[in-house]
Partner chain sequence: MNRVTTLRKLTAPVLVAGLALPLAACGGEAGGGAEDGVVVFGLSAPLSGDAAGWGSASKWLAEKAADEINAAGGIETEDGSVEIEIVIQDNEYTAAGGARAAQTLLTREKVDMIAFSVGTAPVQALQSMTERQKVPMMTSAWGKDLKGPDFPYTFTVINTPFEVLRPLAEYVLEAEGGFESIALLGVNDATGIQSEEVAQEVWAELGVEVVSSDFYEHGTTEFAPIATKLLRTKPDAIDLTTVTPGPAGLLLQALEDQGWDGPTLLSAGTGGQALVEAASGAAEGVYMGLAADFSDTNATEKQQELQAGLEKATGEDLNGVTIGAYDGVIALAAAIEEAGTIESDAVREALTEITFESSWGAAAFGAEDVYGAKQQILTPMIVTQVRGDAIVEVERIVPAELESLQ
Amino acid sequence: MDLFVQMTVNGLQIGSVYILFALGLTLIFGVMQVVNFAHGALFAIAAYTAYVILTYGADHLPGVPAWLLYIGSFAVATVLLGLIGIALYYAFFKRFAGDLISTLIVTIGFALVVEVIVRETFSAQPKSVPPVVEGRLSLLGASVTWERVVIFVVAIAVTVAVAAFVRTTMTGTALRAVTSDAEAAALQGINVTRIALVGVLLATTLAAVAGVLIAPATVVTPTMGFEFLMKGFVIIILGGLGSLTGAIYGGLLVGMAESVGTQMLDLTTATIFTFCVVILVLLFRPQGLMGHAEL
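Going by the form predicted on its own, give the structure for the sequence I pasted, one chain, nothing else.
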């Protein structure tokens, strides 16, 4: 029973971060038909932003509480990634919207450039981010750090906020319309260009939140964005391309599969186990959990 609870807690925690990451990928693909390999690089930039701010604060600002620096990391990362997202939108996404090959090439190139810059600036050595919340929580026999509890709560809160925004606001309705059929949305008077930019900014915000959230709970490396990116693509394919609800279900499923695999097996075998679960699901639902079958 204790092991089951521990696996569930771990799966929900990492799955909640995967959801944020995958939602950003799904939004970009949905509104612009862009396979955005730059998303992982943005995620890594956010994690390094948290590392710089929290490390600097611990060394030079002993009177400032860690939680305040952490909140500052969210704000700085969100603004920074937003500016980068706007630049990417006007330089590449708007120009190559719908052209999968061109966007694939330019976003991979951007990701490689970011990785080189990060490696040259911070070295290839993994970096540890100072803890924000100390202590552990015992829950039904499972033990989890309070830091991971905070990560889970914030990730779920942001996911709920994004879902509410998409479902209940005029802009969110327009975003869903563009995701479903951009040409039909334009014929209904929706400014597709403006909505696409909103989608890009929402995606960069999700990347910023996910990167800053996970930074204190893991090591920060130049390649961490690529590692999350691969799992992010698995999640959106599993959930159904362009489906926000599918990204949520897919993130939870991959998180739980990874948690079970890690507890029962070694890390490498756990990754193989996770992909086997995904393959099994796609055998019965090739269009993904929430995708629509082709007629």
Contents of the next structure:
Amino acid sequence: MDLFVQMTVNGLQIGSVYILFALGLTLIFGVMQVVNFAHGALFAIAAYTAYVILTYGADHLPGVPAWLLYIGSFAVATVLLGLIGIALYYAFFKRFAGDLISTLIVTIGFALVVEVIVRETFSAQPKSVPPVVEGRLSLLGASVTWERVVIFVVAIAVTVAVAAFVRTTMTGTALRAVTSDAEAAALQGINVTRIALVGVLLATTLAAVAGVLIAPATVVTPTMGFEFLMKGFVIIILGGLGSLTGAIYGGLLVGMAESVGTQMLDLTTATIFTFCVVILVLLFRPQGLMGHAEL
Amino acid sequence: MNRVTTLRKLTAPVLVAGLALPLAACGGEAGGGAEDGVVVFGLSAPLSGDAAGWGSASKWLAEKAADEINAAGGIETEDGSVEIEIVIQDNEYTAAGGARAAQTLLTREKVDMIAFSVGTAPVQALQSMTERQKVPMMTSAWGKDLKGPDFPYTFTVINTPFEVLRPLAEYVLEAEGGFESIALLGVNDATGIQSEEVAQEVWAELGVEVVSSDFYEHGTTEFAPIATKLLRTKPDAIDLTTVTPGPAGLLLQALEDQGWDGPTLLSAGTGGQALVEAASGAAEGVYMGLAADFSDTNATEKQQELQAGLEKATGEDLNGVTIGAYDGVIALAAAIEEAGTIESDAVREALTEITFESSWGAAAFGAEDVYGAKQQILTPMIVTQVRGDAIVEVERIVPAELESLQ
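So that was the form predicted on its own. Now I'd like the form predicted in complex with the partner chain, please.
In what comes next, the whole complex appears, and the chain from above leads the way.
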């Protein structure tokens, strides 16, 4: 019983981290058909932003509470990533929208440049960021940190908020229209360029949320973006490229598969097991769990 | 028109990729090759990816050793003094990257010797060329089968689990009042697998049952399920063997979250301060076999100087692996001076005979009884333990073979 509960808790806590990471990745694909390898780099920049601000705060601002520094980190990361997103959009995404190969090359190149700059600036040593909340929750013999509970709640809340935004607002409706058929949306008078930029900014904001929030639950390294990126792509392909609800199902499924597979198999086979589950799902649902590009 | 548009479309991505690749491999600049009055030492180390910190630290340390020797007039040979030039290639810490680095160093750069090489898989790729071309190679690689009479040009310049694990295990068993079972975890690569074999052997010889042994994949970001699995076997102790500092920190946090407070070892872990940073307090009490604190007063003056200089220049801490880059250059220089030539067979022969002044003090190559040839550096073995934010030296063992040489 304890093991079953712990496996479930492990699966949920892993899944919530994956969901948070995958949301921005799937959104930008849905809106612009961009395979965004830069998402991992943006995520890493946000995590380092939290590291810098939290470390500076601990050293120089002893009276300022940690939660305020986190909010500050999130604000700074959102602005910083937003500016980078705008630059990426006008320099590359706008010109190569829908061109998978070109955007793939550009975003991989961008991610490599960021990795080198981060490594030269902060060294390759892993950095730790203090948790937003301390302590752990015991649940039916299983244990999970409050930090992970917060991530889970925020992941769900962010997903609900993004889903509400795209379903209930005019801008969100326009986003969905562009995702569905950009040319038809343009013919209806939607400013596709502006809406695509909104999509990019939404994706960079999600990268900022993920980077700042996941940073305390992991170690911050120059390569952390690539490590999460591989799982992120698996999740959005599994959930359905461009689908927000698909990212949730995909994240939870991969998280649970990792948790269960680890207990049943040796760790190498468990890694393969996760991918076998993904392949199995895609055999029956090639378009992913929720289908393609359904914001 | 279409062709022009296509070209314009392709220009930017190709330019970005073109900018990125040299940046990713920065440090891999071409060297000059062997010339009169110059001996070229090659380094094969990771400059990109997870282990990039080892590469940048190794480069700085090798260049520091070369600068010191060059500033003192170079290496004296029968043909006059020669200066050292360092060339480094990124081996990406992979077999494929190691093969590319080997080709570049030996074929294009035509280095005279390899002063340092990092990572078992890339070193194996390099070794297949150095042995064939009779190029002396200093390495940090741990594999027992990398050395011996079949590989006479290969020398290890750091302590390995074969030297460290037994004294570490004996110390921990005594310090913890004895225990009966242990769970092992390592990284699924050549280094991890070979270290695990040593760990299995040593713990069995000491009468400790290995209740589980597993390997995690590079790139793993979530460790709670692995912690659950380790604890399921109810071990008295856990040995994280080759787990690198970042993942080890996360795993220790997950173990603590799930209630673990037993003896924990990172027997082949090298980055003590990095572990403390990554574990956020969960590393308290962890024993390590290759993670001396080189800023501590127990370290030699030279090591303290190197630690301070390296930290200032690169932000990296000196550790049990990268220290080998400094000692590799020093050992080769001493051997060339002893041989009076840079001819490889003479240098190889001299390496097995000299006692030289390493960062640890007097050192030599020995351990013929273990490897079948004198190819393992003899330096003190240091057992450390995490106490608070500090890496505390709890035991220092000088090999009897080294003591007999002093």
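So that the term is clear: the rigid core is the largest set of C-alpha atoms that superpose within 1.5 Å between two forms. Residue numbers count along the first chain shown, from 1. Remember, it's a predicted structure, so these values are computed and weren't measured experimentally.
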Superpose the two forms on their rigid core, then report whether the C-alpha of G255 is displaced by 2 angstroms or more between the two forms. yes
Using a rigid core superposition, the C-alpha offset of Q13 between the two forms in Å is 3.2
